[in-house]
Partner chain sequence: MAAITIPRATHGRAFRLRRLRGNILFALALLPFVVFALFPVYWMFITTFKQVNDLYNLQDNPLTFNLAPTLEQVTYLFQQTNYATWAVNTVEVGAVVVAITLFVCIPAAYVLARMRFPGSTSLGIGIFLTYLVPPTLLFLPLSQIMVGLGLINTKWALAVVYPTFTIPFCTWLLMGFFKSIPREITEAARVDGCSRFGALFRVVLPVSVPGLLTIVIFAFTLVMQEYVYGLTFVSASDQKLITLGVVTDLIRGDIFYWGSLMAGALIVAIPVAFVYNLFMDTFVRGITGGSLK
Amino acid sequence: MATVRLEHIYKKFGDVIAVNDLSLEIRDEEFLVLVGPSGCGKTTALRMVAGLEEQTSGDIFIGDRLVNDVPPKDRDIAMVFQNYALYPHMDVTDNLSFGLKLWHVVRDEIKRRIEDAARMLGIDRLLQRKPRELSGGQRQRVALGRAIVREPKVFLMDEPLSNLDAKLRVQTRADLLKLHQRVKTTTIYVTHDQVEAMTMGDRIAVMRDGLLQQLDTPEGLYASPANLFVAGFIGSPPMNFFRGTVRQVDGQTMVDTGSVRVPLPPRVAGGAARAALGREVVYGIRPEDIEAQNGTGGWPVRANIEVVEYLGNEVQVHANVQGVTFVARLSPRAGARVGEDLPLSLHTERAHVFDAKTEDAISG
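Kindly supply the structure of this chain on its own, in the form predicted on its own.
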């Protein structure tokens, strides 16, 4: 096993900066997820660790070894791609063993590794089948098995679940986590899906336009987003945002949106609250922090319900308060009906406030 260290990595394609001063350390045995929208630089960063792209500047270490000039085959990594890249004319056994044969691994060792990987992945009954005889999920397991038999220091995974249907993606996600708990190999996993990132990563690196926005645990990202982008990207449905100005109203510091006034959360207190007076801010509150009034507290508002999305265990309602629209996750028993008014409570103590110009979080 090994740590992976990226120190001030830049990657330019002509005048375009794909990765901008990326410094990151992936701990030994850690499952780290690189997440962000298309074009944010996450796959380029992964390919540079693999040696498939050469960084414009900066250093990459695998363990204590500087690998800037080390070819991919000598970096002791194994990569799982978005497409399965299986040899169609070979059966599963030959697909798994092909790389090991090129490395001149002895026959008995190849047999042991294939049997161990096949048992671990539940494909031991598929070893004589060709890829065309396998389902999408089975092909993905074979691709994972091909990486596992290498017994590398680092796994690199580039959106390996994106070709699977929704149900199979959830199952394979759980299988991947179980696999990581068994083999304990340092893993860098790239995805654009924030649900995958939140459910899989020990830590998550959120990227945007080549820049690292925040590196934290899933809990840390969700509870304390560093800026407006992270707050809007992490969470489903995304956080609601209201633009307004911080004002003093009847002795209380409030965010005035022009049609709705809401109090600053406790995290913005003391000097931070005083410094925010008169500033334009973005007030953020998550859909699950809005509920139907039931006497449990919260900041009361009366909203007109515009859309109701029934999901079985909950309803997602699109509501409007004097021109301010937002989404709330409510119980199906809340009685939300399109066109009617519904009293709601905003748990403003869980809200977030961001500077409208810098988009950075404001906290005390």
Second form
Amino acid sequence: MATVRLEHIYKKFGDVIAVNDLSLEIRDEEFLVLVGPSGCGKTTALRMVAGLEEQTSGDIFIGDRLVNDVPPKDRDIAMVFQNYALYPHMDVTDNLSFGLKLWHVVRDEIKRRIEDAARMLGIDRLLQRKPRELSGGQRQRVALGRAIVREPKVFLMDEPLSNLDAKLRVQTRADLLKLHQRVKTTTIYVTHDQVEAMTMGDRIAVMRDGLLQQLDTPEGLYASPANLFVAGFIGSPPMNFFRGTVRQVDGQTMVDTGSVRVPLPPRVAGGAARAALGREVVYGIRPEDIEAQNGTGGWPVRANIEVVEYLGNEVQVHANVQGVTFVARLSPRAGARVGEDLPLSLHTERAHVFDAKTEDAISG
Amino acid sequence: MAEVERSVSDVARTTAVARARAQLSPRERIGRLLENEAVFGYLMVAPAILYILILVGYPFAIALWFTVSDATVSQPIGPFTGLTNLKFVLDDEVFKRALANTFVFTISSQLIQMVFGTMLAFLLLRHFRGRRLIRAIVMLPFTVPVAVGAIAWQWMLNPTYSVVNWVGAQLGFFPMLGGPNWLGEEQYAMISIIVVNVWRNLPFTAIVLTAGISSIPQEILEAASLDGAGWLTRWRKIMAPIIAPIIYIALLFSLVFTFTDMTVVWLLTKGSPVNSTHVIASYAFVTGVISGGLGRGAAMSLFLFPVLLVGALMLLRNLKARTLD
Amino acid sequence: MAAITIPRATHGRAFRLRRLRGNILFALALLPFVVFALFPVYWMFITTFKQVNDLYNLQDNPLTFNLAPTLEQVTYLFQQTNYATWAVNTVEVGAVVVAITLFVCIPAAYVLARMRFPGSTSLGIGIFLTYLVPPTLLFLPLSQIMVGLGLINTKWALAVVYPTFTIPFCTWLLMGFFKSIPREITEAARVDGCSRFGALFRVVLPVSVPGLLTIVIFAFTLVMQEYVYGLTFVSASDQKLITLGVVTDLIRGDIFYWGSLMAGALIVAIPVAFVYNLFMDTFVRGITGGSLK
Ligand SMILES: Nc1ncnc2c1ncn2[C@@H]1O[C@H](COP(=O)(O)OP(=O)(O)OP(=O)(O)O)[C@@H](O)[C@H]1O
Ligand SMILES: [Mg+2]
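Moving on from the form predicted on its own, kindly provide the form predicted in complex with the partner chain as a structure.
First the chain shown before, then all remaining chains and molecules of the complex.
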């Protein structure tokens, strides 16, 4: 078990800066998810921790050990690859024991670990098969098994679920979490899927264009996104954004889009609000923070319903208030009908405000 | 965020690096060095580079010196003579003939091989009983050592006992014992050389094409059929473009090889009659090795180089695709 | 029912007829190729077993035996020539060439296909360009080097020279093979505890067995069939390899020992044909590998 510490890591490929001044500490026993859109440098960061790629500058520590010059084989890590990378010429047993033999683990111990891992992953009946005789899900399990039996200090996983179908993905996600609760090995998990990140991570590091945007717990990311990018990235359907100017109206600080006015959330009141007066901002509110009016507070608006999508337990409507369009998640009983007007209330106390220029969150 | 900001001070960092290095035994240190991509890379290509430098690069350099000096077998390090050898070669009628022959030989062999190779490839692609056997038979010429194959043809084309002429006479093409003297007359000798070369290389061309064609995904062809594409359209618009890269590689390899090869010519005719069937390679061999005119022989061989270089540049584009991702 | 089955039957017959016509056309198209390929080989075969008087007979059909078949020529090959020695030489030189080729090409192809370091691309190009140097240009300087090494007029001169053909070609071939192996497999091995060398030997090579076999076959057949370098470097009969020996020692001045020549050739060709048929597909995939994806 170990912490992993990245300090001011840069990685350049020619002119491309794949990772830009990344500093990150993964705590002992933590499950940290590295998430971000395609090409943002997640894989590169993970490969540098593994030693498969050398950082242009910066330091990486595993435990207390500086591993900058240490080749992958001596870092005591295990990695699960997106395409599994099983050794095609070996059967499952040999795939699992390959690393152990190289580490000179004694034979009985190898046997014990393989049996344990195989039972845990439900692959005990596949041990004599070659990788090409396995289904995608089974291969994925063998790849996980290969990492588990090593009992390394750190697990590194690069989108290990992305080649599975949706149902298997959900199930394996749960299995992985259970596994982590049992073995408690420090894990860095890379994905581009924010749902996967939110459900799995103890903490989540959001990256974009090689830059770390925010490092926080799932709750923290959801409740207080540090900037516009994170706010838009986390949550599905994504947060609604409107551009506007901060104004003093009837003694209250409001965001004015030109046609619609909404109050600033209480968090942004006071000094921050005064400082923001007259500035261009982006006002964000999540679709789930909009309800049909039922008299229990919220900021009332009359919206024209343009599209209604029934999802069974809820409906997602695309609504229009005087030219400002947004998505809302409503109860099926709210009675939304295409073309009709519907009174909605916005829970503006849970809204977010971002500086339009810097895109950083404004808070008091 | 606070703990992220906490960074080891520079002093502490330097000592950490130093400590990590000092703890290594010399063996571990060598191990580390080998894990370095560049060190490992140079070490691994070193044997190939050394071998080639010593056994190709060095002789090549000497050969270059030969071309500009009056080197002979008895006196290999001859005096510098500038472009005398080249001038001599350019004035040599036999060489000019050989130069023309080389192009005729190479280009017509390749053309015939491509056309008939494609036909044969399609025939071999059909599933029929005995396909493996037929394929093995068709492959036979490629497995007979080319030198011996050429001798066998020489026997078949023997001026007196030619079995080819016997069969031709039986079929009524020419009178008994009145067939052409295949290897004794200029035109016929050149035709014979090309035929033997095609005989030898056609199987390979066909097999490469078969591999290319069968690698085309069946769905694409089916989709094209559904779109109403006929046989010829499917070939021209779909198959040929898809297998173009493979044809291109096979063709270039084979061109370069045919261009510098002298075996068939040497064994069939040795350049006869009256030096009319030499290719550059065989004439350079006669001049340089048999007659000992090192400088002239080398100058002749080098004459091929510009053409080969064009071939090389085309191949290199493909090589780049292999070295980079 | 009857109304339905009758048309179907006629349709079936028409269909069968059409297919039969197709098959005949197909056979007619294939026939010239088979004859062209097979006839010289048949001719070699029958020449091997003909009596000498039967060979030089202008009266009768040369395609069949007009006198009783004989093993005379084959016996001559084995008893009056160094054929057995040539065969042994070929195996020895072949083994050395294969060993040198593998030792040199595997590491070079691996790093050139997989790694990028300063100059890697130019080195790859450099190795490949060797293939283009005309052999005739190299004969003379090389024979001087062989004199220097004390190898001239021995089979070992050939063992040293042949790798200059096999190295560029086989490096190229192996690069295609190595490219097709997913990079992640070697990375997984390195994370699992292999050094870079270890990953090559424990993971890449076992997966590349078909490619390695192809190289072995290529190198060996080259040694078996090469003629021009042999002609230049070796004149002592007991140092010759099989093809050179057959072609030079069985032609004495104007006298051709046709039967023995053909016998010597066929004995080489038959095993080679067999092996080629087994490995042709891998061989072709090796040459074209990189360009087909
Ligand atoms: N070997 C390489 N050579 C050059 N550029 C590279 C290399 N590897 C990655 N890059 C570049 O670095 C950037 C980050 O790539 P990386 O693979 O880390 O992205 P990622 O976040 O893992 O994306 P994805 O979700 O698509 O896997 C990209 O712009 C990519 O093009
Ligand atoms: Mg990635």
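If you superpose the two forms and keep the largest set of C-alpha atoms that fall within 1.5 Å, you have the rigid core. Predicted, not measured: the structure shown is a model, and the values here were computed from it. Residue numbers count along the first chain shown, from 1.
Subject >> Core-aligned C-alpha movement of A223 between the two forms reaching 2 Å >> reply: The answer is no, as the C-alpha of A223 shifts between the two forms by less than 2 Å after core alignment.
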